[in-house]
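Heads up, the chain below is alone and in the form predicted on its own; it's given as structure tokens.
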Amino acid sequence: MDIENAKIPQATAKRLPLYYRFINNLHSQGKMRVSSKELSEAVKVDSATIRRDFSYFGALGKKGYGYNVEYLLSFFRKTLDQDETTNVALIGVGNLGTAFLNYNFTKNNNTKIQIAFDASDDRIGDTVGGVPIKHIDELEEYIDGISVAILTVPAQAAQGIADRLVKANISGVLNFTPARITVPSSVRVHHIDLAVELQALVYFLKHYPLDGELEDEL
């Protein structure tokens, strides 16, 4: 389903990843249904906005019988594209990098990091969880059929590799580096700055406490 067609909020967009790994948990345990409560205590979702980020895809469940795991499986399957395999690079193989290979969203059954690069000629021509290292410079000989790029790179180096990726009609780039690089309106990125996350979390955890409500962060 075109997400952005059917005009879907991006914050709900953002939280359907999270449904669907739950309720694949869910389906992989044999359960036949689940209430909107029960995803609300597992995904730290209150319920009202579970219900209201459902509604956007019409009837997927009946007040009073909840929802039936294996139609919201097939549902979320097709909705996020789960059958089509995005293949991913990995641009700078440091501690970040390294941890990225070995785990390579391995719950993920559509996303895999295909090849990895650095500068550091130690690293090169390593295999890091099955993944091949090749040189940075080597770049736009290897991306071929890469539509998406994980940046773990020195802040410096980011916005040079963003415009090789770019030229390299890369679609997306999840940037985990402090720079915030520059793209044209066609190629989407998304900012993780940890060293960021982890400060707002401090500060909410100083000047917001928790009251039990579940919080919709998203």
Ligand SMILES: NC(=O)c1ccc[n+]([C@@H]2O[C@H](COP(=O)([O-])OP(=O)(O)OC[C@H]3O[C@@H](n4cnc5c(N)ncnc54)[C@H](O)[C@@H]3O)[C@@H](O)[C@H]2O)c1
Second form
Number of protein chains: 2
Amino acid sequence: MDIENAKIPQATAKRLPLYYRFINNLHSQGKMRVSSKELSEAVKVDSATIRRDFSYFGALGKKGYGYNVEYLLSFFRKTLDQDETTNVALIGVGNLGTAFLNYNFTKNNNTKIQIAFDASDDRIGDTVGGVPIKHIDELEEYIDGISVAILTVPAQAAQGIADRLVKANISGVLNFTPARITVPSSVRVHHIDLAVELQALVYFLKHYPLDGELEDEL
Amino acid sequence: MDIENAKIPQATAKRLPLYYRFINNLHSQGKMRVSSKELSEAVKVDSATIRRDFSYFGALGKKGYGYNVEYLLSFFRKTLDQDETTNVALIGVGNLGTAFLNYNFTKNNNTKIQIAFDASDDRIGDTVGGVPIKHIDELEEYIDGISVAILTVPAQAAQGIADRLVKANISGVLNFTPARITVPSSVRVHHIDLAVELQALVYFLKHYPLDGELEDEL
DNA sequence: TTTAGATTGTGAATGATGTAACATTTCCGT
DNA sequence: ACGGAAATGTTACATCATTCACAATCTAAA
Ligand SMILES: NC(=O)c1ccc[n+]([C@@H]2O[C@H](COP(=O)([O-])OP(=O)(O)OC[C@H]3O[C@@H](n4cnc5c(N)ncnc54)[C@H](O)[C@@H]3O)[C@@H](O)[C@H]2O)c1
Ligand SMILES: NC(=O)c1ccc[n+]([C@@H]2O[C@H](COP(=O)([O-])OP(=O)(O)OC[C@H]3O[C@@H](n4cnc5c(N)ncnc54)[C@H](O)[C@@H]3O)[C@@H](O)[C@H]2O)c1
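Alongside the form predicted on its own that was just displayed, please also present the structure of the form predicted in complex with this ligand.
Below, the chain from earlier opens the complete complex, with every other chain and molecule after it.
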């Protein structure tokens, strides 16, 4: 769609939602302007990196002044497609799935969990956090118009479900399962492996200098 | 402690727990040997990257043969300090916190959630997933021997709790809060921002070529 | 209107990560 | 015991990301 955007580094793209949220905060607080230095302290990203990130979108600020909060906000809203909602399905209403359903991702967000699926009869027909739960056997019937799936099923079920999601034409999967699923190259998968995150943190603590470190981020 | 380890790239360190888990699987399946190519297909990491990662630890494999699963396993167990358990506290027994407590991170893991804290009187004294819940006012009394904290409190409470954790001599924090907390450089914080992850996935879907892409990983 | 001070946007330096390619070594069947 | 097949470990390169440092530009106050 946007010609320019194809050139934005992935690392930058991953920071955009973060910037958006903090700019939103500033706006609610009635702040009129902000410098890259201030933002830097809030989001814990080097100020030069922030300026560089913003610069991919052209000159958003004014030299000697900083950035106009209102303008930044409207810019990010547009860029992150806040207006156009992405429909999401959640598969596996267990511990983690229930937490996600109860959490309203819609705050500050352009995504909405529209429907959930589970294999256990107990929960079918209920709603959790306002989201209706259907039986997994009915996946194909209800998945229409959904482009992203959150996978919170047991690891053994992950690949099978993924295959069905692919057939049902899903575009992206957020996989919380420890299983690394295989999908065609037309589908994007992000793995979030919480056990690995915890273990990695512990590894860093044990093996990296504890003191003269940056205070943040992997 | 280990002199060598200081040189291991962070990207590699983050993959180690992943390798460990899959090698563990292979071992349970009775597999005796594995090549970087096989491993690559399982964990979705380029085989050259795997060989490079392993090579930081010396020559773990044999040319023309591959890697001995048993040996790899014992090596990783040692390297990831599987034997020595790291004690973890969880702060904020809400939706997300409850999911984590019910989930047994101890599988394949050198970490154990020993204790949880919450501000709401309702849950104090209960146990969730075998973990006792104490009142947050008693944080300082019970945090002895705990080196890592998982933060799943509301965003507004995050910085305050973080300050107390720092005073109580915590070494690492896994922060699920959208707030970016400030801590001294002696404390390591990893942010896991689930809303950002979802939004970033959506952004990639909308703005990046959908087809000729690697099929995995950010 | 002038000037001191602030802050951007970016070229260039540095650092980190990923991967192609291959010489080298080991395995293993004959 | 030998030779081809297999797979490592690593060199060299390519790519991506971060950060420094500063000229250019703007603000705001006197
Ligand atoms: N809970 C955590 O803290 C945590 C942490 C790290 C990783 N994970 C991973 O996240 C996933 C979910 O964890 P959880 O704790 O919520 O597990 P859970 O067992 O509580 O939930 C799994 C849910 O999936 C449903 N299910 C099973 N098979 C299904 C199928 N074929 N189709 C649809 N639904 C199916 C079950 O009925 C259950 O409700 C697991 O893969 C787990 O390894 C969880
Ligand atoms: N649930 C999700 O899916 C999800 C997704 C993304 C981010 N998050 C973030 O994770 C955090 C927790 O989310 P949640 O859905 O579990 O919220 P929640 O409201 O269900 O749970 C928060 C818990 O923290 C407790 N608490 C409040 N103040 C406290 C204090 N000062 N000390 C100790 N405990 C305190 C509350 O009693 C409650 O039990 C939030 O910051 C949220 O933004 C959650």
